[in-house]
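Only one chain is shown below, in structure tokens, and it's the form predicted on its own.
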Amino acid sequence: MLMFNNLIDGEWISDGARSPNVNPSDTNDVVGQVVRGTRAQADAAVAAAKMAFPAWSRATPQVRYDILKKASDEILARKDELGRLLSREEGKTLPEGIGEVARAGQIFAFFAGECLRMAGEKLASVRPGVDIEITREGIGVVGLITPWNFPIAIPAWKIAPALAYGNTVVIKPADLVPGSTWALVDILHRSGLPKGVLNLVIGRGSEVGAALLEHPDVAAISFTGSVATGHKVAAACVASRPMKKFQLEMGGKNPLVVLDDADLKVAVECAANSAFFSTGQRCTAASRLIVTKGIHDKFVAALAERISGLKIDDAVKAGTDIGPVVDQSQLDQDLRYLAIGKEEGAKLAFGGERLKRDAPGFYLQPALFTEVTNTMRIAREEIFGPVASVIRVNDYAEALAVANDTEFGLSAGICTTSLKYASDFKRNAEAGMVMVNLPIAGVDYHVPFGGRKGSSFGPREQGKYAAEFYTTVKTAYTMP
């Protein structure tokens, strides 16, 4: 039985109430026992991080590189083991779990290199004899609040740049799936981080998260989660004294456009992957499939056939294509939206059935709605489950208009063999990330991740663009 304790000032803390971390594929399987952190422990973690910041922010690039690279090496060496842990606690399939762990290792390798690539500028002043230097520095103690759907990749792409650029960290992972983040923090701790540089406090957002938002010594908050909570985070950061820097990733209602000239097989694979893999529990999932009338019926028939062949079962079983929903609450939400879609007049063309397997779990058959209009709630609100809606349109112009008619703007895609339409869509889709003839869920680890409108606020995550959030710019003048 694993014990998921908190790490504060370099010490593992086992004090506190405990609760089970339950496998959604088999609710009889307890992955580990979770120690619930408190507001007082969060405050202690912030104090430790504040104490560690001066030395860590001035550590040499080589010191930071060595630690991050050592962590990367261990993550990659243990990807199968850690992937199994991730799949047991979150419910995504074992290949997806291993792939996510590998991505975390690659992220740390990239940001190890960023430690050595920190650049500045030296400019001549308009005043004779004066030199100007422009540099970037860490901002201080950073609070990281991460979601349950990517329990190691998202903590990795927040922790790695925070440390690389000289900040100290207090991370609060989703209390639903803390094991993967605990394993990541354990690896970093043993890779040589000085005490207090990285602190882990597992607990409820109303207690631990609130403590980070309200603490005056937390300089910045990076949050990934729901829109409603994101707005509360923003309001708290603005109201705090001193005001906190904040970064929000809050979800999407992402369109995948399929035009008459699309390769049908490519379009179906893009839709199946984007809408249903990872049980649809991705902020980049394609929940709106916008299809022109000439290919609509063929596309719907082919997609229904494709998803009917998907195996929904225990996440770690060989051959499983889609695992369970993460917990009962999320399952209830998915079922509620299935009922809403039917009430609104949409046609449930396939799936949506609650499934039973060998062990008790939160299994749901992927659901495909047709006869959907873009004004329906199932086309406006993020469901965060294996539910997709097909919206029939007349032509490309209408498809683009419908794609952009949303409060969100995270990811968007198009399937077409036309360079003209592909180019126009890349230019005019109101999204932070655009894919052509590819699944819209997922981006490479070395490029920026983020969206527009209601999906994101603040600088991008990942890649060199992460420096915009995790550093502050200093301009220094010298008169020799």
Second form
Amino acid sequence: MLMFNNLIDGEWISDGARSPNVNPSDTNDVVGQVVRGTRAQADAAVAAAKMAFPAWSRATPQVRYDILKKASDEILARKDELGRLLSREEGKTLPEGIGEVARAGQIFAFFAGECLRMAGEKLASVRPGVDIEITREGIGVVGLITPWNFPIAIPAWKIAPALAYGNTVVIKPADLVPGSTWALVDILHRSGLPKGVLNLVIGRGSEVGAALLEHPDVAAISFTGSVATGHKVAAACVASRPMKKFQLEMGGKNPLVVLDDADLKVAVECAANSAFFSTGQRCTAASRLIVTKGIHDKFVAALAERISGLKIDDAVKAGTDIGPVVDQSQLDQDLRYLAIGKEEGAKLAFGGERLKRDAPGFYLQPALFTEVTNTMRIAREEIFGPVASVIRVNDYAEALAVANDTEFGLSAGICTTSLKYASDFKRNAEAGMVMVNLPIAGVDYHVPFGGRKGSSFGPREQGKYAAEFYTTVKTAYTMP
Ligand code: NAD
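Right, and the form predicted in complex with nicotinamide-adenine-dinucleotide (NAD) of this protein, after the form predicted on its own?
Starting with the chain above, the whole complex follows.
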């Protein structure tokens, strides 16, 4: 039985109450025993990170590169085994789990390189004889708070830049799915990180998360999760003395526009992938399919046929296309929204049935609503499950207006063969990421990730843009 313990100041701590980490594909299968960290442990982790900061922030780029590269190599070498752990605890399919682990490995390789590429600027002053140097430095102790739906990729895309740019870290993963983060921290620890540089405290958001938000020695918080928690994080960071720098990645209600001139096959594939793969539990999932009237009926029929052929089963079984919902409470939320959609007058064109499989698990058939208007709750609120709504529109102009009529702005996509509409959509979609003829949920690891409006706050994550958050700028003036 795996024991998901906390790492504080270079020591694995097994003290504390435990709860089982249950496989959502088979609730009889316990993936591991999860320790429940305390406020005192969070405080000890911050103290350790504070002690470790001066030496780590001055470590040479070579020292940091070697550790991050070594971790990347091990993650990639173990991607099948770690992918299985991830799929067992989170419920995404094995290929998706392995793919996510590979992404974590690639992220560490990228940021290993960033250790060597950190640059400053040297400028002439407006005053005679004065030199100006602009450099970037690590901020200090960074608190990382992560959600359950990407249990290794999101911790990786926060930990890797934090360490590369010289910060020390306390990470609190989602207590629902902590095993993958635990495995990642174990790899980094054994790759040679000095004690205290990276600390793991698994536990409740209201206890361990809150302790990080309130601790005066935590200089910055990077958070990914729901809008409701994100707002609490922001309020706590502003209230703290000194104020903390913070970055929030939150929910989405992402539109995929399908125009009359779209390649139907491409549009159906983009919609099926974006709305339903990973059980629809992606912040970038397409939950609003905005379709012009000329292609609407053909598109709905073809999409319903495509999803009727998807195999919903145990996440690690060969051939499974969609795994279970992550737990009972998320399943209840999905079923609640299915009922709300029907009450609002939307037509359930396909799916939405609770499914039984060999083992007891949280299986839900993907659901497709039609006759949806953009004012309905199912079109405005994040459901975070395999539920998508088709909204019929007259033309491109209406499609764009509906796509942007949302409080969110994470990702947006369009399927069209028209350069004119593709170009216009890239320019006018109010989203941080825009995809043309591609699934809107898939992104690269070396370029900025993030949204606008109610989806995100603060600098982008990933790629070299991550330096905006994980460093602070110093301007030095010298009269030689
Ligand atoms: P959540 O907000 O419930 O939890 C996120 C994290 O915050 C967890 O670690 C949780 O323990 C912690 N937390 C909860 N209450 C806290 C508090 N009071 N103080 C400090 N920490 C606290 O979100 P979730 O259910 O784990 O994840 C699903 C959400 O995450 C969805 O809304 C999804 O859209 C969002 N998400 C966004 C992105 C993105 O990049 N935009 C990526 C993945 C997931």
